[in-house]
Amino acid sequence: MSPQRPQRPSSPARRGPSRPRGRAGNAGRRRHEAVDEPAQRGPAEEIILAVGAPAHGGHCVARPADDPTGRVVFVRHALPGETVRAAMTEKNAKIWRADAVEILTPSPDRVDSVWPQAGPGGVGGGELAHVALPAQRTWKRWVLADCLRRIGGPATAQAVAALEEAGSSGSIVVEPLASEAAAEASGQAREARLAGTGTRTRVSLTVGPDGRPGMHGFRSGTVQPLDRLPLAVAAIEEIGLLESSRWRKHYRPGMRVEAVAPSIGEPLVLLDDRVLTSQAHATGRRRVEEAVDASGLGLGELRYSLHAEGFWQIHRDAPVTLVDRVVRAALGQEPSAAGTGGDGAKALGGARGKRVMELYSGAGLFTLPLAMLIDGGELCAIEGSSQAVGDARRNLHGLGSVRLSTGRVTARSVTQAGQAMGKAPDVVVLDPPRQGAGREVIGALAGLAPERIVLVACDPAALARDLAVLLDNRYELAAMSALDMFPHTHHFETIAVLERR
């Protein structure tokens, strides 16, 4: 899958005993809830599979090795081109699912898992931990192209293929964030092998019946205890949530444990409705401070204050990368898929006085730099969480011409917000939840006729659906970039820039 050939595993040895898989934890703004399924009785049925292309959701499409035209099985923990022995985990009239439990013919892109507990029968949230990081990005590139073609339709796929950044392949490269790129380029084998670990500043756990914290099984309500948190930043690992007796006395079965490591100040731990310090002492502190380097936009360091349980991008590099990409795309003289840095003042010289609408605006990650750069312009933001809107008001204090509205983003609320602005917005920025904005909201947005739309999507299927509606409503795709903000999982972020025809 990748242009590089990672080290082949020492042997395709059979993995350990099967255990239920776990919940992904805090994989981003749109969390995955566990789904209870009937427990399987007796030994799992096994099948030898020839593994094909990746599918959206962290599976690969496979068929019986002795029957290339046989029933499709969606298999996890495998790689394209492999032959695996798989244990069936779900089998009904609509879909067959399986976990690869023995690798008979390994791919050159297979590596020793950076999180073995997320392997077959383990916890969720690390379904690509056995895949070399460059190959993970190729996997996601294939999935993005497939969703745009299959769900968005031929017109959407053709619009993407025509972009300069799609190149001769006609597909968008999924780019690493700064820390992964640096680790891979370091020349140090250990750093490269562990790239993508130690990046998450938010982690969610559940206390199991035995009082030990863990994560849920894949499509299961069973909590499996953990012995380490390899995707968490060092500040969270050092708290000792998994093994320290000082935490165990606070745990109760079923309790939610949320660890938050902000960029400013010490971590906090949320235990249901209680907040504790990193030393397990009760505290009245319920807010955290975050800093975002926006020097590439000419704004220096931005400061944000938000509730500890409020949403914030979880990869340590994500806020600065998204702020630079999205704001440049929204206010730059030309839409751009370029990275951070550059002459921000020159690139955004035409931003003053612009009318901007932002949907799903959260605590103001994009709202703050947008408001600072449109001095003399107008900004209207809509967010469904009253707590997030309160945080945004604090973060935007003193900035004029900003109207923050609390309420669901619907076709009606978008139309009303547009009418309140008097004139059509010059640009609309939207960062919807995992299911996307939807046909009605996108239709209302297109009805406002902004010159530019910047759509941030964390799900390629939802992106494809929303793009198709925009392309049917007099918009053309001007730029697209994809970011690997969730290494070792199947998730990634995409930014699409559209302009009115």
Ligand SMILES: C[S@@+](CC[C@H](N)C(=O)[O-])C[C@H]1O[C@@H](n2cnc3c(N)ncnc32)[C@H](O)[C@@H]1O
Contents of the next structure:
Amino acid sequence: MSPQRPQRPSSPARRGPSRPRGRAGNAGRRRHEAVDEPAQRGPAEEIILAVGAPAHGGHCVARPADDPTGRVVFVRHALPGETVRAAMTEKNAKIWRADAVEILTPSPDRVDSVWPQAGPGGVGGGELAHVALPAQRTWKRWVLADCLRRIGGPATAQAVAALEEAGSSGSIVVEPLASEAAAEASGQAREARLAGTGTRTRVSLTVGPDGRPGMHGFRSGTVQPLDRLPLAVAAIEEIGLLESSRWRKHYRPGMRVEAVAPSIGEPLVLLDDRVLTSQAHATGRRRVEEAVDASGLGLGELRYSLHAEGFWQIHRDAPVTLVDRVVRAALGQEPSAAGTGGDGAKALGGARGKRVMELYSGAGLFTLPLAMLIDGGELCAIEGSSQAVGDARRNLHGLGSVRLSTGRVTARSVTQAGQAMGKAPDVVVLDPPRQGAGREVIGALAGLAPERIVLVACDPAALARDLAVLLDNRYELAAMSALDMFPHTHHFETIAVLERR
Ligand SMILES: C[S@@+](CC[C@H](N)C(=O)[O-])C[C@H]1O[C@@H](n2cnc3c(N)ncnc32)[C@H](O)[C@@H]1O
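Could you switch over to the form predicted together with the named molecule, since the one displayed so far is the form predicted alone?
Next comes the full complex, and the chain you just saw is listed first.
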């Protein structure tokens, strides 16, 4: 997706110069107000930009249209190939940033935003809502390839390009999750247009000074009130957190409002530390129950119980997809991260008796199916949150040979856990937070010399860094897949499988 290689999706093309319609245009004007903080600064400087390739972080690399050799500007709310009028939002010696506020030459991939309040000058967290969903995945594919090349270095980029799944393009396709794939394949224009909305089972808001809940403006401390939550599942929209007077009376400026819609039972709402039902009644319930279909692994439905505020994969299809991919990648005979379906139980026939280490294990999303499949083997997991470890203990109750430790994942704790296992683990699964595991942890992990490592990454820059260290430490890349787990944002998830040389 670039001026040279524009993608042509099935989305309706917008012809001729146009302002982003409706609220996006208004949001553009609002942006000037945001830029004006403090108020005496005057209107934002505007600039005409020729927009180039997407870059990590949800923006594109652009240059002034009348000076293509000029300064690079990171522009949001634009698309590769467009010419836009942009309002500068940050300009200093290091970086220039801008928001596209008028689209002079629209890309065929531009659509009416599914979340105008996340448009120019709006809240963060929906920065690709103006991009057709297939083109969002192309955007992310480019960003992944760019991070692997720039941050991982030539050896990392070559290792990825050599994978069968990278195909002739040499890059990894970012796949839709089941809901989006079904909506896009439905043949229904409305369903396809709204694909990727209504998928988030967790939503986090802040109450603004006026008592209305909203989200922070992008790179701003100001809470902007919201009038819709288009990315949230219907069960959260229906609670009426934004408009209902029954909620307003509970709100105080600065309060955090978290809505949690588990796959089993009623949603819960957390107001700072208080837990309320979806009807705004106080409740002693602090836990939610989640069901994950692991029949593809021959395990049927898995049940999890966790604290409502605990970490859980946010897209409604993410737990089932990740469990299937990660467990197959860890315990399958073939080191594939790419495929789902097929006879999981057969593919996992060799799992019994395996020795597994899991880092950053949360409430046990992967730990439970791994422990069930290695029957007679050994599993050692490390997780930093004691609450999550308590949840995992409960979820794994009765499964033998599992050691769940609370503590930071560090080079030392990884080495000690390896020593405690006695013999090198057969496989290590790690799902670190956004910043990745880091050079030292990865180095210690490589020092344990497991046959296989499954690295789950939600940030392509961190993935590239961690991967480069593994490739330098006697591991080779065996498989990689990428999943569009955060539609309408720039985020996505990657699973890399490495084998010891
Ligand atoms: C991306 S989540 C993955 C959890 C689990 N795999 C899942 O999918 O539900 C990352 C987990 O790492 C934990 N964590 C973050 N930093 C950590 C650290 N330095 N040491 C140990 N755990 C950490 C968090 O508490 C969180 O549970």
